[in-house]
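Here we start with a single chain on its own, the form predicted on its own, put down as structure tokens.
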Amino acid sequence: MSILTDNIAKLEGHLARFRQTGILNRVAGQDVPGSAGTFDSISPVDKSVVCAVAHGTAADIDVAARAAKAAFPAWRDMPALERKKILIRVAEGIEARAEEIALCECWDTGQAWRFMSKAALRGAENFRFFADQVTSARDGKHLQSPTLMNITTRSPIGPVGVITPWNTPFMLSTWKIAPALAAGCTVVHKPAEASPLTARLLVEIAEEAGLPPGVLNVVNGFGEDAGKALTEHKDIKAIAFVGESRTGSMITKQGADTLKRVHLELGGKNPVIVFDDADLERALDAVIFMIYSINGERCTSSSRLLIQDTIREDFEARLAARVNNIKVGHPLDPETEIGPLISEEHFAKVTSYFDIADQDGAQTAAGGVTLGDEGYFVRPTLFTGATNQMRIAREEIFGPVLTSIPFTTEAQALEIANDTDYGLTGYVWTNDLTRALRFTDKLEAGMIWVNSENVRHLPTPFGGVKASGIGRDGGDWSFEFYMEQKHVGFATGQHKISRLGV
């Protein structure tokens, strides 16, 4: 039996329960229907139905978001110790189930299983480093004046709301969960509806691993439903979002009347630029390890390519090679590089852009077609001879296509890199360490590495500037959202206070 073919019957064990039951929402420890009826998960591999999905709307939201409130003071006050060993816990478990997580993102997903059966074991390590800061999350700092002994401390801020994407689903609500579960706060999930299954797994893996009834509850249906309703809500005290900076706008204007805390990461058009002293064998691998990984479908992706002149037409050709050898397959087969893409909507986003660079004067220099008709598949493409200009090179498509833009001289870089309304990430690769140092300082994004793909640590600061979002996480920048700070002064000595009204 081929790995292939193992894969899909444990698949197909892991799928019996929910193509029986359907995904139910949980609130408050309990399964409970959708208020509009369901809707149906689609696979992009086949496009057939995964399982029909509770449809929740804004009355669904309003009794998770008071399960939520009502969870929050027994979380909030739990020792430190016992929330620790509860997240703990939910890490063992998610370890323990990593397989099974793996199988139904791929199929929910279209993502590889070359990508995702290593996501599952980065949402425990997302439960095991945040487990790890509970201890201190509310530590403050003494803060001595001439009269004041003066005291900072956190607390978390309430129930919050967290919406997640749907390309790397699991990984990414970890992301937010565990950071807010260590902080004390309550958390109601709305996941994205085109990729529903691996929240449902979580719910249930945190619930088995002690964590009490409506501090974690999952709302499944559309944004202008029920994710509108959970920004507007006046128990949710924050909202974590991310996904496409339209949303991002849309949220933020949403949470207004009730002064919603909003955490956005949003989309990028992140340049890759490629200096002709560079490591060149090492830039080609990160260059298409960076966007043709994940389907093309990472906010992270290096999806504009910054060529300098000198080597542009060798380092070119060498990549229109391998892109051209990029496997395009079956995501559960372990030899499949790129699956199909998440939905016939988004399908049809992507390949729309093959016609526009055409009409814009750019050349295809690999891919810009589709593959069969079972799926959502494309190759992955390459455009050339592309400016700044263009909307292959302005517009976030989010799949596995790269455009290639020719520069002579630093400054010319760096102006093409900046000239973007998104600003997340950005990858730079010399050997000069000066031009490094200078080009990074000047360089307008939240996230920049140098003579590296992206590599994730968790202590460190993810996020972007300009339409790339709003707030960090990671490390302490991740519970700076989660909890409002609280200054207490406490006299030291008999100062002089001013007297009115003597």
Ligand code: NAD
Second form
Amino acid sequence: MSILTDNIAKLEGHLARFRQTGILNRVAGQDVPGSAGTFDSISPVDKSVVCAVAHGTAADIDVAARAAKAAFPAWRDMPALERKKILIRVAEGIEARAEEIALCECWDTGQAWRFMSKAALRGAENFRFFADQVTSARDGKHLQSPTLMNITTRSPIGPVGVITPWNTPFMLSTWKIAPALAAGCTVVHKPAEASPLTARLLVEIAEEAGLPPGVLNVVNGFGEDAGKALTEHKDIKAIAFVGESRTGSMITKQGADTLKRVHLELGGKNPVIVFDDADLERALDAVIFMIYSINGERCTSSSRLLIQDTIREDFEARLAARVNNIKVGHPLDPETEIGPLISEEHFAKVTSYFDIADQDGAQTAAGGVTLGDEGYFVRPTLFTGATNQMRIAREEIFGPVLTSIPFTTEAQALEIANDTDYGLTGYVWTNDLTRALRFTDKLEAGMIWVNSENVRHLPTPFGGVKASGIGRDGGDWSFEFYMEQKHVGFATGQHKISRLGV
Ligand code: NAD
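The form predicted on its own done, now the form predicted in complex with the named molecule:
Below, the chain from earlier opens the complete complex, with every other chain and molecule after it.
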């Protein structure tokens, strides 16, 4: 039996129960149907129905928010070491079920097995990392003044809402939920409607690990009803959101009446700048990896290649040859490098740029075509001869599509790199240290890598500037979002107090 057939057989085993019962919402440790019935989850691999999913609405969000509120005091007050143990057991549970998570994720999202098996394990790492921070999460500072001993402490903000997208749903959910739980918050999670499977697995694993009922609740549904209701609910104190910039803007408005704290991780149109003095072999590998891995459905993808004109012709030719060689196929085949795009709607969006590029006068050096009609497959695509004013250079396509733009001078490269609404990541390839320092200082992005692809290190801040978001995750930055600062001043003597009305 090939690994692919074996994986498909294992997947069927895992899906059998969902096919029978559908995916129910999980509130206060109980399975609950959606108040608006169900909707179908569709696999992008063959357009088949994966299973029915509870269709939650504002009424379901209300019940879940109340459950999160009721569970909050006990979770907040649980001794840190006990909370830490539970979170470590969640990490162990994820590791034990990593294969099941990865198989389900591939089938639900179309992402290739080679990446999703790692993404499942990264979910466990997220839990371990934040479990280790639990015992210091409440720590503060001692700020002595002449008359007062000032101390600060942190306390969890309360029940929070977590709203996640479909691109790597399991990893991103753990990335938000693990620090929230570690801080002592309770959570209502609204997963993306296009990829509900692994959010269900996570809550099961968490409860098996001993997470008390109501600490993590999952309500499935659509953004415009369940998602919106979560952002508007008075008992939900903050919203951690990952998704499109346009949605981030709506969420900010929706949360205004309840003065919601929002953390937004949004889209990107990230530049990778390759200077002619760079290690071009390594640059080529990184350029390819950062746009064609994870189906190009990746917020940090380098979707704009800024290439110095002295090396452009050769670099683009080698790039096109490699892109034409990328293996598109069944996501459960370990050889596959690119699987199908998430949905019919997204497929239509990505493929629309094939014509847009043509109309705008760019050349299609690789790809630009779809593959069969069984699922939502496209060939990885490379556009050359582009300018930064073209739509393919300005809009987030969120697929395996790279736009190559030439530049002559460093100043020109910087101008093009920054001439975008977004500012999530930037990648700079040069062996000139002074240039790297100068360039990164001026590059408008929340995260920059020099002579490297995106290598995530959990203690570092993750987030974007401009339309790519507000706020940072990672290390202590996550706790800054999920916790409130409190200052207490103790008089150290009998300092003079101004006397009025004497
Ligand atoms: P999306 O904004 O369409 O949806 C994300 C989530 O928001 C879904 O759960 C959806 O149901 C919900 N939603 C939609 N409308 C809502 C509303 N009015 N109120 C509340 N919730 C609402 O995004 P997507 O298409 O699922 O994901 C792709 C996007 O996510 C891309 O733009 C990508 O760059 C971005 N992304 C960013 C990061 C990051 O860390 N910066 C990471 C991954 C993905």
